[in-house]
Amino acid sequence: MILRTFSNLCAQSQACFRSARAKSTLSDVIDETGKSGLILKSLSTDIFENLALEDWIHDHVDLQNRNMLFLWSNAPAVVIGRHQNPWQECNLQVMRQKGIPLARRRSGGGTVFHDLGNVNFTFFTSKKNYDRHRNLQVVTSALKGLRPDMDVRATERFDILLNGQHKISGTAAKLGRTAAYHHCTLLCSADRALLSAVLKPTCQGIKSNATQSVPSPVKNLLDEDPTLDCDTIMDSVASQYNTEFGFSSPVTLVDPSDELSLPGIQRMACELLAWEWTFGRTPKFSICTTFELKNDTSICNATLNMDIKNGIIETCDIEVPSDWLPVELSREFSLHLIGGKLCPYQTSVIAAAFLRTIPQNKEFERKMYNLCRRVVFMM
């Protein structure tokens, strides 16, 4: 597969030689080269940079008479759909322990795990020419081109199944006013143990209208055929894309952190990284759950009822048996949490400040500490 960098693509554009003009942006160069098809491959493995590049292309490139394919992979990350609830979809505690970031994309769909054993394809078209069936046909045909006897097929849900039972690809899309993109994953050699661990939510008792993921058995393509590594599959999909749409485009390497070529890209990546987007855009939900509290001499069950809007605790009621802890302490702690983020770091700060206000009573201090720790654990 022929590779070139964006700087080489820019050099081929006559506009880049005009002394009166600064370096062209990616959209300028695409317009000036006049190509109806372009294949880009990201030099970054940062989930926020790659998601930002998707949106930059959608917002800045004229896609009315042009198709584009974007190839990308990420370091370990969990990506939720635009309308999903992260507390309902993934194990945030395990993710924090392992340093795995959470990203909310701007398309719909369910939650997926990314790592360098997972490749991603984004198909850009005009809204009029948006066709998920045809895009997935590119992927399945590419796989069959590598191994003709492989049983891979797209489903009515726009997933791709291996041998009719194992999901190897999920799909999502964003449809704008005039442009659209459709992206899908493909499991090549992903860490399935880590995938299972991070996609196993621990927060119980959530009531929400957010879009929920549909769990499916998964399998890596490398388990089916050891020759199906990520680079081989990316090359095959790029080649099949050219064949399907009648293009002859080489793969152009692009750096999604290049602010000169992609003006505004860093701001877009920062927006995707912000807590207010990742967690704060969660549809309103409630938590109603029971959990166990214990110390050296006793055990009891406590209940937690919360309403959360935009990631902020609107109401909170923690009930603990009065013979285990004075009612006024759990009630006061509940009031302190209202107005704060549903976030373990902020809640830990609030809990630490509250614990300093408790009258000198070692038993109550220990019990309140256990209560605070359990509440933080659920976040």
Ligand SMILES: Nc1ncnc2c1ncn2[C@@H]1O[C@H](COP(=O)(O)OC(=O)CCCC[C@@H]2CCSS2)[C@@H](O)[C@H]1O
The other form holds:
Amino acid sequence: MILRTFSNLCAQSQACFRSARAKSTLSDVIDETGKSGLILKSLSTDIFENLALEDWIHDHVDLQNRNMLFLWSNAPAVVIGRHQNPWQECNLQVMRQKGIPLARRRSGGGTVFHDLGNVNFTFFTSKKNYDRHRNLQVVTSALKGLRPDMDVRATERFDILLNGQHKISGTAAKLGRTAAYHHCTLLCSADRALLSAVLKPTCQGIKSNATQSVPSPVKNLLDEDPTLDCDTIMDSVASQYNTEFGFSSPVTLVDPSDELSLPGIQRMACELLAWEWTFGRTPKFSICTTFELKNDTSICNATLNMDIKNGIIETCDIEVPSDWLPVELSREFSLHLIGGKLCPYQTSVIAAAFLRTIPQNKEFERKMYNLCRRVVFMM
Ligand SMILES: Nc1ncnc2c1ncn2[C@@H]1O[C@H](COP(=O)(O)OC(=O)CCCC[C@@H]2CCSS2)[C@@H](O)[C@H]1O
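Here we have the form predicted on its own; I need the corresponding form predicted in complex with the ligand.
Next comes the full complex, and the chain you just saw is listed first.
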């Protein structure tokens, strides 16, 4: 597959293609083409592979005298900004039920939903040439080229709105020391019901300084014009990019899992997939919440106070009225959680082990089980 990439990139000469194969890395090949503009399209729909390819290009390609556009789309995923709190931003329970992954990107900003009806554009430049207005102009002009009557405009916060009211695109950026990228989404035919469901947080009582998303009413471009499709829109943005920057780059397919041409990329994807990055990089926060506990005959209110740093529970205090459950039991359970990850799988294991230590008392066992379930469900 990567040969296709090489041959496209080196379309000018067969000699160049042969030497590219010998050299083997994508950045070598890009350097050899000598082109100042390149358009890549991902063959993968895996969010972690695609984010890793962005990192790889940012770290390995000389962007001082070169601009690149990367086109990509993902299977359903929720993508949070670098400084965000996933417990505050999304419905992790629904995501787990539906097998939708959470990804933390390296750029800042808010949380968005991706699926194959959402396309992404990443504009790579030198830091000096970083220009979000110009990039969004490429997207809006491409849409205007396809449907001249369509009212699509970029806002001062770099969203793109349809008819002045519905968001169709969100923006984020990473500025490195010398290189930069600006990436944006474009909602073509995404599953809007799923988008709303996964972006509805369930965890109550979070106090944090993490970046908060700015929710907006969203719409798909295809709701406005069902004759459009994602591929046509991607092609049109690619062609408008060439026009805007005076390039004549073909769209080159890239396989972001190809370790031979992208050395180190698999490790980059693994880093993005790791719990330590997605959850562990959450800015320090606390949870202060009250919840109901029930059994067949009675009901009470319990409170939970936790401090969480790097996704790890630093302090934990669960209080249940003493006439409902002996104080020692909830206190002991709280102590067991300290030092563990704020993670339902790990907490379930801790809870199961703890439940086995409770002195034989069916009523307390039952109540303690309910308490453990409620705590696990918050994670
Ligand atoms: N796919 C998509 N596109 C546009 N808007 C969306 C999308 N998903 C959700 N939203 C809406 O935006 C807000 C969040 O807006 P907010 O402004 O807080 O955040 C963003 O826009 C971030 C955009 C990141 C773009 C990157 C490009 C490649 S990887 S992700 C959310 O609550 C929804 O109302």
